Amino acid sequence: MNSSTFAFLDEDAKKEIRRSLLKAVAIPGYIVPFASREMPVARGWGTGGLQITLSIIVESDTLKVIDQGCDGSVNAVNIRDFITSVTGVESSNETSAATLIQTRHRIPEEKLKDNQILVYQVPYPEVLTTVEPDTAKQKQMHGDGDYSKLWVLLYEDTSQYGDSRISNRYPVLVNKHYVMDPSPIPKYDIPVMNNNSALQLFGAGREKRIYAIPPYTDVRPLKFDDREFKVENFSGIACERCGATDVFFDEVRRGNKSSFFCSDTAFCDAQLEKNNAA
């Protein structure tokens, strides 16, 4: 592969993104602006995560791309095909085999290792957008550590409904400092971010923002001390394909009947293989 064209982006673009990534890793949860480039996919379809992946990928990497846990969705297949076509790297559906994982809306069920990087596709990077639309005020609030408007939002939900109504993009406190948007992952995945062995990188192409969580970093959901953080409840449910429990499920309705399947297709395949071997 010609080094001048490796990974689609020119070298200056990749260097600029890497510098932004270094700053983001050095200040966990801090949003770093970057010069987002035009990509051969529409903005909003993962251009931020794609640019990060193309800037850090090397020929020895093994790539995995998932969309809401699925390796076979249109988004995942198209991004994986594009990355492999401009890099020549190997790809795999197996989480344990991948060194670089690009994801949309999920964290793999299998525990990640310290030699892996998880790249998130992010649509809206600023956690304060829902409570403060002014960008200058957002920066000041982050600088002052003033997240009172978020606390008020959580309090109003709790007082009226007994719990927060936020089902995804639940705000998290990173390294006991910055409150951060974790991307549209379900609440189920929030605890997995905490003290994770893998480097977690977040890219928003349309918003031109990058942020990061280094390995083994403290990540906690924003919550009141006297309230338990509740994730999606799948108790008593098993995957109809592989029989797995204690995972995040996708619900499929067929008339009046609901069926549940593992959201993580690679995990489901591995469980099915174990069942057949037994």
Contents of the next structure:
Amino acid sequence: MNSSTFAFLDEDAKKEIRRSLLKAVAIPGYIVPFASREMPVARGWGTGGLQITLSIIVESDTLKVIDQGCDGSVNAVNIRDFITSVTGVESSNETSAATLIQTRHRIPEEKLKDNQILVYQVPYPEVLTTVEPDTAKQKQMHGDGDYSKLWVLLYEDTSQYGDSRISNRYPVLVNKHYVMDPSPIPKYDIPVMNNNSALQLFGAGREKRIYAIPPYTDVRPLKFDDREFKVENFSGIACERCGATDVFFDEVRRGNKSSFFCSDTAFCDAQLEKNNAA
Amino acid sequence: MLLDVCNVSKIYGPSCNRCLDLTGSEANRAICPVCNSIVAINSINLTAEHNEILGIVGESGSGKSTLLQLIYQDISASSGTIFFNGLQNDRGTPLNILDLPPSMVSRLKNKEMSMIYQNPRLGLNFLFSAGGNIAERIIGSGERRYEEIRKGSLDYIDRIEMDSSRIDDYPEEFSGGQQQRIQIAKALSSSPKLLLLDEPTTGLDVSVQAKILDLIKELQQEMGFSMIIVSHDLGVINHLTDITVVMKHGTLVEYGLTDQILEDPQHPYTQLLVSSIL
Ligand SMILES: Nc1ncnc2c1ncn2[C@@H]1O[C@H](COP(=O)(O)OP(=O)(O)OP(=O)(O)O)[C@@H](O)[C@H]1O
Ligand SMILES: [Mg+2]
Ligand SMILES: [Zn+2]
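Now that we've seen the form predicted on its own, could you pull up the form predicted together with the partner chain?
Whole complex next, starting from this chain.
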């Protein structure tokens, strides 16, 4: 490791990733290839998101890293420690205090602002792989905006199960043209992507792909005109720790009893603090 | 006029400037003696009117499938033009469909034209249910309401005289004849103006063949589309078509009303063909 370089990556690597990012931002939802570097974490552990973060981070940034909503998980801590050690930037668990948030599988509950960037770790960037294995054909389908095969999956689920069976990685139509994989976030988070104030960047290290959603972009789940998009239903449920309702919950099963906790641990902490102050 | 094929050729191989002159029915060969290229289609002119049914006969390797694939643009032509259904640009100039951008080609193939292949694996997506296959075309022609798509699929399952309870079954679960019926349902579900059929019943039991041909004829009379059907079976040609085209070595050797051609063939090759059958 070259410790004299700010943010680990050499300037050429960063420049190249930024160039891919610019292209990705210019064409919302379009997948841009980039030359993924070797990183000191195993591929599949967020190297795509990590490289994006490292190539855009500046000294004045405040960093937050979450894994499935949790700041304290081993993965999140390792990534955060690594980034702060190679940049010296401040970190925070508080969503509103962070300017740069790297995430795996969740969007923070607290509404994001236009000075914030959300970087997603992506395992499978190509939304069409399930219906079309041939990459040349995938490209053609994206170019034509021809997503009828994805619609057929939706048709079949609706016919056979009453609704889509996709629980995460629900395909979204970005800026009314490209359909993209939003990474394995729950359906609950899909509406949050739409018209979001923050810049949303997506990095897949193993697949060497980057894509983006600029702030205030139209993002819609693929759904039939005469069907509702249904997210996970948590009605009547409150967090056992902080009492919050109307958030995305993690379910913890003990025997045949289920307990629910906020999946966003920073949000849960803040709620608890508020409760205690009152 | 629905279809106007002008001077279309398809050469497999390096090709030279003598290929077209030195091959064809008069030269009595399809392989260019200079450069050894295969001239699969040699300077063919052919038209089809609305509602007309054309049959193509000819020996194996004479270019019948190639001609259908060129019209359907499964393959690209070496030279020539094809005009389809008055398709023109903003200034009113007719568009050669062989030069269309890929997005317009897929629109044409999704809606205006359909192909039924001898091998159901080419025409059906075996990962999708029967209804899903039909739905794919309905979706491809722009429908985004689930109920309409489902109704459309059921309607075409009904039209091919299949029990509606089988709509969600997958292609492997059907017999060869049923798979051909599903192909027909899929092909017609976008109400195309032209249906291309490449030996749609070859390989099926004779009794099954007859039923499928009757079905095709019924649907054609009911829906009113044009057809070009390739068959080795002059009985099929006689039963179904208005016009018969005879091909040899990539060229047309005879074109005329089916009744006349079968009763009074002009070209020696056609005479041979007819006498060997009748
Ligand atoms: N991909 C290809 N590469 C090279 N030659 C080809 C290719 N496809 C077809 N040909 C040749 O083009 C000629 C016409 O083939 P085509 O399949 O159109 O014949 P056909 O009339 O449909 O024959 P059949 O009755 O046996 O189906 C043949 O000589 C064939 O070998
Ligand atoms: Mg053939
Ligand atoms: Zn030649």
